[in-house]
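One chain is shown next in structure tokens, namely the form predicted alone.
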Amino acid sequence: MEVIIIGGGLIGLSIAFELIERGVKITIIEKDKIGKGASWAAGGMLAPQSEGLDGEFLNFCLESRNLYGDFIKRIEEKTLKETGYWKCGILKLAFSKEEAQKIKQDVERFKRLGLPALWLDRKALEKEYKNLGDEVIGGALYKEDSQVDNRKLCNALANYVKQNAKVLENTKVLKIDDKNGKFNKLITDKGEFKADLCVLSAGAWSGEILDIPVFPLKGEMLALDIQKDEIDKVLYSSKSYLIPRRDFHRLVVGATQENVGFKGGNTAYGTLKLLKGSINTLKNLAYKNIQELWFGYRPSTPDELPLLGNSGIENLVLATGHHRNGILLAPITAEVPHPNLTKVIYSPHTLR
């Protein structure tokens, strides 16, 4: 059995990971260099219950989750490098009346469903927040809610899979040549490629490849110098979300989002946004170096949800435009397409 992948970010890496296991044959093709993308300019929060998600999409998202403890342990193990994996928990809060409403509503609707979820009011917050932002009325605090370094995961992957697969980088996609509404070659501008199945997970670039509606939604992003034990959880808002790492050097600050196609480069309001959200969240970040700025592209959908197994051609599998959980759903994303490759796991869209 041969595979071919359209795409090395997160998600491309993680099916390539799980197939390797498998022993199938794989070959990656990557317009850049693979592990960078969305992947790379991602926070690596893995936040269904602070994302507000429902229905059948939470229950997919928990899903993921919950098999991310063992999808971590192994890459670790296979790689030998430590992924930044930490399940810090995640609070999220309420900066006025309606969002507290909105929050606390979300808890109740989690504890029926019996996951953690615990509100917490202005006086709680500020034993554990000296600094907490003027405006901030509380927060829910959901502990299952983690992270994972996506960059320290895309390198660890990346690694693997360049020793155990074949990998074109720089090589772009011209076109998924079908005959008879079954996948037949790959055209790239470094030649022609054949294989027994094609999996499509080029992110944002997923729809200039083969008409589906996948499209980018650009995202700013920033981090800054804190110390050890300043924040011991991701903290999420309507006005930013901080991502402190494990290693206490980097708060993660994201992230904007506009829709201007493939727009490049930060701006001045992007970052003022960004600085103004953590600073009043937390008003001594107000003093923290920049580290760092950069930008990414989600890979989006009209109803944000992805696009999963079948695409309407066969041996041709979806693997594209999660959005925002991306880095959530990798390792239940990378079972798609599994042995018989043919499997939908889950597919909210219809296509033709």
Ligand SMILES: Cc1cc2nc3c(=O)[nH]c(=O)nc-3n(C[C@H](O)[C@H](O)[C@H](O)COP(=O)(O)OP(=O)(O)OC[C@H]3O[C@@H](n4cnc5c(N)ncnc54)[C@H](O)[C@@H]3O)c2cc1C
Contents of the next structure:
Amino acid sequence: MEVIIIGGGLIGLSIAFELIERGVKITIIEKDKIGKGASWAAGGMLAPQSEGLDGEFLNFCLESRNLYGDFIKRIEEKTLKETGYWKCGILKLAFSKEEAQKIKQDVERFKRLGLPALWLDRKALEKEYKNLGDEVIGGALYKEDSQVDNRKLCNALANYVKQNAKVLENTKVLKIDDKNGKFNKLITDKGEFKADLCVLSAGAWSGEILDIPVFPLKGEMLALDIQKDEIDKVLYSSKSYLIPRRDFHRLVVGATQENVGFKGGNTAYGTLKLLKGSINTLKNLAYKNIQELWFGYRPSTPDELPLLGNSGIENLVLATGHHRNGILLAPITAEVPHPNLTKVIYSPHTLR
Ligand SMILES: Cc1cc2nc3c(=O)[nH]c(=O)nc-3n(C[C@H](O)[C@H](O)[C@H](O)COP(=O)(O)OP(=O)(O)OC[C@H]3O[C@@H](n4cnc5c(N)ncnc54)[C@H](O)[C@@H]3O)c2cc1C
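Moving on from the form predicted alone, kindly provide the form predicted together with the ligand as a structure.
Time for the whole complex; same chain goes first.
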């Protein structure tokens, strides 16, 4: 069995990892470098509760969060690389009465589902955070929400895949060719490629390759210099999210969300918004140095649900459209094309 994967972001790399482990021959075709794309730009939060998800999609995301520990263990063992996976918990802060009411409702809903969730009022938060912004009313502690250093994870997987699969970088897929409703070959700017099965995991660009409703949703990010161990949890709110990296002088601050196509760059407005959001959360962040600015494109869909499984073309599997949760959903997505590679395990329809 030979599988060709379009796109070497975290989704393509995770699928490659799982299939290589099962003895499948893999080729990854990537228009730039593998291990980059949105997967490199992301915050790395594993946050189904903080994101306020519900219904069947919540269950799907919780299942992936539960898979993370084992997924990381296997990757770290195989690659001998550390990925910054950290069950640090996420504190979701409220900046208004309306936000507090909504978060308290979520806390009750999660408790009914048996998930750990705890509302903390401002007084309780002040005990832990001396520099809490004046407008913070309180927040919910979701201790099972966590984070991974997505860049380290991508690097680990990219190294592994380069050693165990054929990787064609700087090779752009122009067209997927099918014959009688069955995957036939890929046409790229460097020639044509055949395989038994093809996985489309080209992130925000997937809609350029196949007629599927995937589009880019730009997100700007920045990082601040902090003391090692200065902040011990992710602080998430409608204004920004602050992600301290473990054992690292780095606070990742995200993210804007704009539907501006593939327009690049960090804007004054986006940077201002992120800085204001972080200072309104913790006042002392005003005096931290800016370490880095960057941006990326979430692969979004109209209903914000991923497209996983059957493409309508036999032997062409979709693994795209992960919107805001592709880092979280990597382990469960990587299970999609196996054990029976053509079976649909999850499709957009089963998720609706
Ligand atoms: C600012 C930001 C913050 C985010 N924060 C989080 C978070 O905290 N938690 C979370 O779970 N998710 C987060 N996300 C979402 C997450 O990053 C994405 O859902 C996930 O990375 C998608 O992975 P992917 O592999 O599908 O896409 P990508 O990582 O974008 O990879 C797609 C790859 O396909 C390649 N490609 C595209 N077209 C072609 C072609 N024609 N031929 C060959 N190769 C091609 C691209 O070059 C790219 O390398 C965030 C996203 C952004 C932008």
